[in-house]
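The chain below stands alone and is given in structure tokens; this is the form predicted on its own.
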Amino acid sequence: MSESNNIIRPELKSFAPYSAHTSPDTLKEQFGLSIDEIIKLDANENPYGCLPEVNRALSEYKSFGVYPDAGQQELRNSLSKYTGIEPERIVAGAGSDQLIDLLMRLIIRPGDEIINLPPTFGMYSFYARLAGARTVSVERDGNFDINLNEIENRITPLTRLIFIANPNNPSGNLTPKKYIKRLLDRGIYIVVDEAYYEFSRETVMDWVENYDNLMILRSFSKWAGLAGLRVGYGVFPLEIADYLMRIKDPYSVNAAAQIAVTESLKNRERLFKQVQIILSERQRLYDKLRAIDGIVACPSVANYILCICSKCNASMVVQELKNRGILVRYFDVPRLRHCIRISIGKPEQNDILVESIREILGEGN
């Protein structure tokens, strides 16, 4: 122990895990619940899950003993046709996640720094550290909106990259244009992470071909309901793009991943169907919730309503859910400790929700 503890890197010994979702395996043999009976509302999922042509197309390849295309030339066509950019600038990953790492690894030196706006996506900040950058954090708002003045003040000749999630996680609110606009035209990197698209609809993909410092990351998790596979795509300026490919690693999109999102993709419309049930599903949950006394429902553009507990502990309440078979995210930072984050489920999933809430809060029946 004492050998291989002289060989790890010194700032790297108390490094934290990343704080993922519980797993419904978990809750299952904790609390003796079947896998049926947990409502899973933790990690912002698709709760339909998959396109059935996904799972038929899956169930009939036939070369899963072949290594998939490296090059993902099949793969970024599709996702060109998609976003209407060139594939040269696409490259995908095993979730936007790798690819943050990948981006860390191909421009940050020890010292350099980034800039990111908290409460935010955990995973930037994550691997800026394990690159060994420095994390300048700008709080957001009271209102979860970014402070653009003290982001431009505190930009150094040592800022790589600027993170800004868009929808941000877990607040569900947009950054406008014309503030990313305003920090493109400082003339650093700026990655701006729309891993919510398809339910904000909010993109400056059109922006892409006149800025060479912009950078977007999306995923097939959320919307497309492929979580469980992995996979995400990043734009990027051609040269950045052409690195990328270079560094990444060779089969870093297995070929099941690849093959769900080109199903997902040729059936993109019935997802859309998918998206929007989901979305007026939101509104209905936001409004239940804005009705129990002590929630305070944020409003949200994406698949999930962060809740502030202005009379109750948010710490007890998502143990007692647990404590019922239902997962929720809690924060464990100083910013969100009163907060939990609630991913959109389907009707009935919603309503045991609500219901469970206001019975933990005194207001059941």
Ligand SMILES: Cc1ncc(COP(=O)(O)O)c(C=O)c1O
Second form
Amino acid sequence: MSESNNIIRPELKSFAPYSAHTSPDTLKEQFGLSIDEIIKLDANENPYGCLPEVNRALSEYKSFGVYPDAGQQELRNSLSKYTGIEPERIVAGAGSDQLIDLLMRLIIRPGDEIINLPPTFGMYSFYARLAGARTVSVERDGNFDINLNEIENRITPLTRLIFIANPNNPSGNLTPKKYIKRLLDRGIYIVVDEAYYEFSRETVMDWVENYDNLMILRSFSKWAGLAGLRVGYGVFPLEIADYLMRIKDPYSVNAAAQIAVTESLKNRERLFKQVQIILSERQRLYDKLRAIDGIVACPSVANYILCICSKCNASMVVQELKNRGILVRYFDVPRLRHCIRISIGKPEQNDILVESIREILGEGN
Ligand SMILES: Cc1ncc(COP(=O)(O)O)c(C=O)c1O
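Since we've got the form predicted on its own here, give me the form predicted in complex with the named molecule too.
Let's see the whole complex now, leading with the same chain.
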């Protein structure tokens, strides 16, 4: 065994990398096409990208040679105005992913447990494992609703956090607020991940003052089109926010991301209009997918639709779409093996997608 293999933590030796959507560089290599030439519906990004104001502000900024503000003062103030929550409770990160990681590092001792509600966003169990926590999985039911009684049964003295993606990724459905309340009333720390809030408009932000065990995560990757700049934020109980600010990497949110957030929030009405366009496209795409024999589209309040292939092989469909330069998301886990998650694209992209699926399934003209 090599030296380096010996110093790796044994419990991480079988760690599989996060199976991410295809990156722009890989796409170029694989297809010889640039990112703009591919119909990329696999990562719930905003098909319209960021606002032109963001690009303009970035090109005019003259101080990239200087470190950004480690205290995130201006950023936290802008986020405070946006959320209505005091800045001291807000911590920004390089994507909300980074805040999940930080939270685990702050809270988890080896052997602690987190409760995860799969199928759901993969990074909760990813970072839990990295931090040495045991992930207790309570599967969602056939409609992807959480199983409240079973969650309560699985709470132990070792339970540190429960993660609820709301809406859930990949299923696109919401957890009723009264369920979240019931769990909060148990006194366990609950992370409500509202990465898709601007699409769903459902939030528990107004409960933050009343529950000192509630944490909320948000992202600029989806609605604001800033996925590549990596910026998200969380709203935490005061003491936790204070500790997160102490342990975070000082410059976790880079200067470009900070500028992009300021510009996006300044021009948020424009972004909201874009969100509206995406939402009407979601309805149009949903109706078209529903009309395809063999595809069951799940209702969604987010910017993606989970489709269950009732008569076809989902991985074959995903591969066939890929061959045509259309990327959608496949999850190679038993519960989702018959499913495809499709992000809402521009109208013309959605039309090509639907036509391609129809052709692949032999429904084409
Ligand atoms: C539910 C959920 N939470 C968090 C994230 C991560 O977002 P970010 O890009 O801000 O790290 C995603 C991204 O897909 C997500 O689906």
